[in-house]
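First, one chain by itself: the form predicted alone, in structure tokens.
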Amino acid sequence: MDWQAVQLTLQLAAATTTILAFVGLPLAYWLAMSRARGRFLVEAIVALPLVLPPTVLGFYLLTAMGPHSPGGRFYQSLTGSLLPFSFPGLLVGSVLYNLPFAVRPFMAAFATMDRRLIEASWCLGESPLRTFFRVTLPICRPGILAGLVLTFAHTIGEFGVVLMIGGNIPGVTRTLSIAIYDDVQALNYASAAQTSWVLLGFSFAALLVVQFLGRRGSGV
């Protein structure tokens, strides 16, 4: 077992799950609760991930962050460094990639709520801000907690995206993943074995995870 891709992944999932809490929660309710005209071209924007394939999405964003893109070299000028092949960089891909798998279960958790509980908390005063931290977060918890495994755990197995942006440099860019395909072209069965039983195991878990959830969010 690669403990430095473990901990490497570790840190890419948790990075990723917390950004896209910050990020996907408000996106989520906008698009769940907003009747503007443009929501659903956007709502196909965050889809994109799902269909595009991850080497599509990879060669873009590498072109994006290269050093002769605008972004590229205004993130080179205050670090000094390049986004490609750096655990920003991979974060940044990361983000994107994993924006759907956190920001439609959110949508699902915001549109199935009854919203004349908003509406009463509104009547009694309250503002929209606190209405949302205190109506429909407890509410939707168990959904919002659903998209939060699932980001995290597909984090975990990416592969395509992470490839493409990171490349393979240990204690940089190697994740979980990775070390699996070079222990394959190694003919390390034994390691991408193990390494795959334990990803494995982690995603029935998640899996599991998310069914209890959404049962419990369902009162099934």
Second form
Amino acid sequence: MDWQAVQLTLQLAAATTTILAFVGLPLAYWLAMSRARGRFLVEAIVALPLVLPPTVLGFYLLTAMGPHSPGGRFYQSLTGSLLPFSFPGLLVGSVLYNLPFAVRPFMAAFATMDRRLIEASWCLGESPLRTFFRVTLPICRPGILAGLVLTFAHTIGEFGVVLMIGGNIPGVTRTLSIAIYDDVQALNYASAAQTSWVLLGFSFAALLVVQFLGRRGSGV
Amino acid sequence: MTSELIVDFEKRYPGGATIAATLRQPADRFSLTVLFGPSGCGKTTVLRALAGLERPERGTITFAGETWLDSESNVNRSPQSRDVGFLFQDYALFPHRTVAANVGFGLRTMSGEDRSRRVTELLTSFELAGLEHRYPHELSGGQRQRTALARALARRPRLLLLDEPLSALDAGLREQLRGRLRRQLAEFGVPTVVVTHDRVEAIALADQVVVMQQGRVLQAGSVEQIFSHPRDLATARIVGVETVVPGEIIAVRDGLAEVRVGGATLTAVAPDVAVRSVYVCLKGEDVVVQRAATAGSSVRNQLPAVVRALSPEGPLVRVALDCGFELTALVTRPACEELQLQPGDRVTALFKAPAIHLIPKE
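The form predicted alone done, now the form predicted together with its partner chain:
Whole complex next, starting from this chain.
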């Protein structure tokens, strides 16, 4: 077991999940509640990673973050380094690729919520923001937790985007699924099997949690 | 400045439907306006616009001199700043909060001590004491209704808006609560607007009735004005009862009540609750007009009457009678011709005791 890879993978998953909680919740809320015309386009863009091959997303990100692109040069002038083959670069790719896994369950939770509960809170003097924290968030909690668990689990197992953007630098960008790939390439089947078992068990546990949350969400 | 709620607006929906409403109501004391009409007539939209949950495209809403909506100057106060209490049709209680937390939801800015005192006070007056730690799904329909009402009144709103407050309850409970609701609301002294499609509810609750149909106000006035003197056929059809007059029960014997109405005494089936003041409701088709009194009839109520006016309505004629109070009969055109009815004629009006519907008035 490559403990450095375990640590790195957990770091990446935790960071991705945290960022998506902050970015995904407002985005999902807007998508669920808004009647704006551009909504469907945004929704499609958010869902794109579900069907897009991860290598394609990785390729575009790699070029967008590279030294020849304006974005890449801007980042370099700020930090003195480049995004590709670094942990921050990996994180950007991971956040984008996991967007639908967070936003879609959030959206489903917001959309099934009774709008009148929000209106009731407004009539009781609470601002839209306070209403979000006192009413919407607690009521949608099962759906939101499910989205976070899915995102975390999905990041743990992500391979394509990670390989394209991060490459395979131990301690920097080498995650668990890359480690498995490496082990297999090196014919180190025992190690690959061990890591695979851990990931299988983890994924199964995550799905059980999501299902449990789903049942509780519909029960109340 | 007049202390009144003055409403005059138009809300257009993309499909082409337009809801237009005009309304006036005292704003400084308890008084209850009922928005009455068939479902889909736009009455809930009016209520939501009063709360600030819908934004009408044109018009004004002022409350005690304060502008809540003015499309000309682009004023539209948020629901938060209007200080209204809103009771949603199926109550919209917060499912993740207990009864006490629901009632105290709008009291966040109060100190903890003041808040719990106010919540206890409300729980007591709405007979919810002992249920404060229950969740909404653990409550009966009536308890839910009272919790929602307590929540809406907790912040001492300046205007109370109730959307079909009793329709989510079963029939027996609805009957019981109807009379109590008005009494409760009067205690709090908050001007109230109630939406209902239930005629009995409208009569039992209202000081003022506003009849709506297809997004328009047909008529506004007192219960008696609206029900006994509908301005046009459309209103008459909606209200569906031709005579609604106040009366007093003077005696009850064997389940039958003697009711004093104007100069006359009627026999009716006594209501379940012990009350004195009632509205006497009678449909025009249940009233028989005869030239002379009949002996040996099962009909309990036979009143000498004078024909005041005759107005044809399609195949029917609406006969306005004076028999100590105003009574309306609907007779067919041939029957009217046969009797050769003329204004000023002396006739007898007959109707059976079960045809009278007594609605308790607190």
